[in-house]
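First, one chain by itself in structure tokens, the form predicted on its own.
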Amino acid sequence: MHAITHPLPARQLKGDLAVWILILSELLVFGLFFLGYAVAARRHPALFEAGQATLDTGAATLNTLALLAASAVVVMAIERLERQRTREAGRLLALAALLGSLFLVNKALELHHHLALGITLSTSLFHMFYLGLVSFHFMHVLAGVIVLSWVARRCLRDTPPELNTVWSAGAYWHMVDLVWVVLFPLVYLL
């Protein structure tokens, strides 16, 4: 007796392949940056401990909450868009962009404070890594806020982009959030 087999349906990658390649390459760059930080911190523990003491963990915690909330809101927005509730999705995406903007303002104030104190990339090895990492991440959050704002605007005008584009925007945003979830404890707490 022969078993009847049915071919499994092909799983389709949500989002654009080029965006996934971009995300993976960015995660690789951040991963190398994190590895360099960890090696340097292990070799110079007193220097890194003193540098961390200059950081505002309260502001960083607020930033963490803003990014985590934004990611949750992006998930809700995509779910609404999948159910053809375009305007709801637009409002949620606008809220996610607003939460991302809160992160940007808070981080800009933190960076301004350090620069006003004369802290630069050349101040110490710790500050080189700190300023490099948070500035690089800042630029990624800015790009994410711009993309979320664009998608939100399209949804609010009842001309949403293809769902694949929204999935790509959501995946990029989650990458930005994931990087912060690693960066926050690594740089601010450990």
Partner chain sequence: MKYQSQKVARLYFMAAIGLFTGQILFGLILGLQYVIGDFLFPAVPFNVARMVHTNLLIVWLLFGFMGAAYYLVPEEAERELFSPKLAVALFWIFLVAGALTILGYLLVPYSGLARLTGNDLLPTMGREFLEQPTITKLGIVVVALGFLYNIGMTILSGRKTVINMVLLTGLVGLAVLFLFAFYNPDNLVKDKYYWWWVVHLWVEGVWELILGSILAFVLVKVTGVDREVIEKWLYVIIAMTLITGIIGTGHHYYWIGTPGYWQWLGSVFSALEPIPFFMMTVFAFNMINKRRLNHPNKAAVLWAEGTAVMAFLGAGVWGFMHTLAPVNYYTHGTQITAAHGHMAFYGAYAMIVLTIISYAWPILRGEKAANQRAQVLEMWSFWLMTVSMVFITLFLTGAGVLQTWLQRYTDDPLPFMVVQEKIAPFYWMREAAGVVFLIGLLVYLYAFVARGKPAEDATAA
The other form holds:
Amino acid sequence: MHAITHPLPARQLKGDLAVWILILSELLVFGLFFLGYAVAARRHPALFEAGQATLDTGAATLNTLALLAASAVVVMAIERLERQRTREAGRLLALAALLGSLFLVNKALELHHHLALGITLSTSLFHMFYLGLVSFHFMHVLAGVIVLSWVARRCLRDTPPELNTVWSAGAYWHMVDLVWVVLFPLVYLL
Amino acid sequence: MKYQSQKVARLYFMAAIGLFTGQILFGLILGLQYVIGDFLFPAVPFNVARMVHTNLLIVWLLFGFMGAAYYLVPEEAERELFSPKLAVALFWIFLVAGALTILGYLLVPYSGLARLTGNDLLPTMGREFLEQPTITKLGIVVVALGFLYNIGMTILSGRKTVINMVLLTGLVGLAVLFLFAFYNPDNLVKDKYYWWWVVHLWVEGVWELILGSILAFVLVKVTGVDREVIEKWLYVIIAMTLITGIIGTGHHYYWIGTPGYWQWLGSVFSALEPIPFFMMTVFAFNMINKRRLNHPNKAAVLWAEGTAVMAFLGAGVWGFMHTLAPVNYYTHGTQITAAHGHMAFYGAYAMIVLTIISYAWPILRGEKAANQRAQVLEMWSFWLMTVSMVFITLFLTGAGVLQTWLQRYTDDPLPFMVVQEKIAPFYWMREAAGVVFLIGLLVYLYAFVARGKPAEDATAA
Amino acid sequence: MNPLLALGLLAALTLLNVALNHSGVQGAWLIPITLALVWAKGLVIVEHFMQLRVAPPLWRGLVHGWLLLVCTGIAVVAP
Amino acid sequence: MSEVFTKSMARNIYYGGSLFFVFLFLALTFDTMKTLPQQDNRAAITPQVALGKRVWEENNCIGCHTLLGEGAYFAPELGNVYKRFGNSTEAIKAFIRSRPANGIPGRRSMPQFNLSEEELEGVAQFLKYTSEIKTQNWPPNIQG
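For the form predicted in complex with the partner chain instead of the form predicted on its own, what are the coordinates?
Whole complex next, starting from this chain.
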């Protein structure tokens, strides 16, 4: 029999509990809207199919890749920060914020295209869901980019925030990503 | 009591309890009018009695909030109140204006009151809960500004605790949102849309900040749990309140002429509105379980626990019951709404004011807690009032379910008045529960008598 | 998992999903497969990006539960 | 504890989260106000209707009735009373006019408000206007 000499490393939630509570509530909100979308699409299949046909899947695919890349870069940045390579982390975070901004610009163009056609939340049930979900998510990306830019700036000036804060920012960003990963196929593909 | 100026709170608490008693008496009149239609007609018609019932509720809660603020703000800020004199002066202005308004309701026909107070100049009267003459509304604004000035100066020049800052944001929000009471366009849809900015954003927004900070204050005091722990939970709970509650306003925008998307927005966000109330319940009981001291004021602890539970049941569970748009389509404006309103207001706001009074009153008299007998009486009154409120809610829910079925849902819907007669047994039972509530209130009042002479006077003698 | 490797996997799954849905093939299995791919992507994000693999079981379970519930919910409801 | 929970982060969530949803709410309000003209029957708001709304308010009708489901629950819903009374403003006026000053023994009764002809017409027109607001098909049936 071997006695266990090294206790397992304590399980740890990366990021502040307050942020995780926020993340969970955001996931709940998005989750309910996703299920609502699915129910509405089932009840009005023709309307939703016609609506989907007007969306630009190519741009949305590109956007998905930008968000995923930003998430991966954030993970890399945090690894650097954990090893005190602050400036390197700062540059990576700036890259992540840039990728996020790419998403924002691309999405803003897409939204502008629809709004210019006179489409609003009240045009149809499909457009309500499409515009509502996409712009609600857009606001989250915007908030995320602001937070990432702030952390990046602090790191580049060699005064990084506490690791707990950076983890929290990262967790929030990944949540925005996670939500998009479900939103994208639901609205653009199915 | 650490600071002399906290004493001002006593005046406010006394007025609150007095007006609360008035509210209950008019509640009983209303309940009787539901079953004996011509009771007191035409001297006190239903609309007048209801206006008195709801306006007294709002005013006594405001007195309670102000009293709570005058009590806890100096203690948190660690300094005397900026101006105790201003607090006393505002008290009398508010009380006299309030009393005159209530007398106006009772003695002058409402249209006469409108003429007398020049409603034509700036028409704001005759909307639910905002029935006060315009001049009274202006008075409320003046009192609120003076109060905010007094509290704000105290907080900003003293120790800035989380409890004080949250209370201050809540009070500022209360005052700012009340300004929408002055916006009354001819367009009914716009009128209703912004009317909810006062009503909903008060009770499901800024008032919850006030509730949260008062509860947090009492918990800090009676449990001895580290302030740091209580404060961060306070932040998270009220953050959840606003995150769900602001867009949750949408559950009032289903059927008043607003766009259809509010049905989805309102349903999703208000489905999550019970979460902060649930967190508050778990939080309060956790703190009390982890208490590091046994506070002698058992009654105050009971009120705090009661608030946490009843706010969750009344606002959370009973709110959720009819908040989803497809359900609300049938229940909107029935006795289900009344059931929810009664338990939510009692559980969240009446009880939090009674909590702070229970905690602060003995201290204002120079003792830590009331004597054993007075506390037992107070706890009896807690159970009598709370249990009868549960029954009032259950009976109104029964009435509401039946009403929804007969008048809204069946293939052959019946007219309103026919349905009202069919559900009269529920109204009778509600009235009986109301009488028990009044008995509970009388026990509560008697508990003040049973406290005997204040310790301060005793030492002085 | 190396973040770049994870990214490669996620990108591949995304492109696979898009290709699948634009290839013109029809079938009852299209929706379950799409959502299975979504679920797989979600797993990578939750475990390796959000670092929930080292988190207390409660939180790990909550987020995984959300992902599973949403994916199966959509699969069941979708036409 | 396996979790870090700081007061500063809780505060950030409170202020940041509230601000986020305040902005969202304002944006939605902006959109609602732009959409309202198609819903709220504003073309029908004549001076008569405006007078009617004032009469409605200054007699505290909301203290017994509901209007589009909001108000007291003591007397019938009036958002659709124009339709319930057979699309007749005359029927509404006649009903208000005929209320007995001393009530009906043992029953609920609307007070006698002694309205002038002009005020009566105003209230009736106001209720007609209200019944033509697009309310997402609420109430479910004519009984309100």
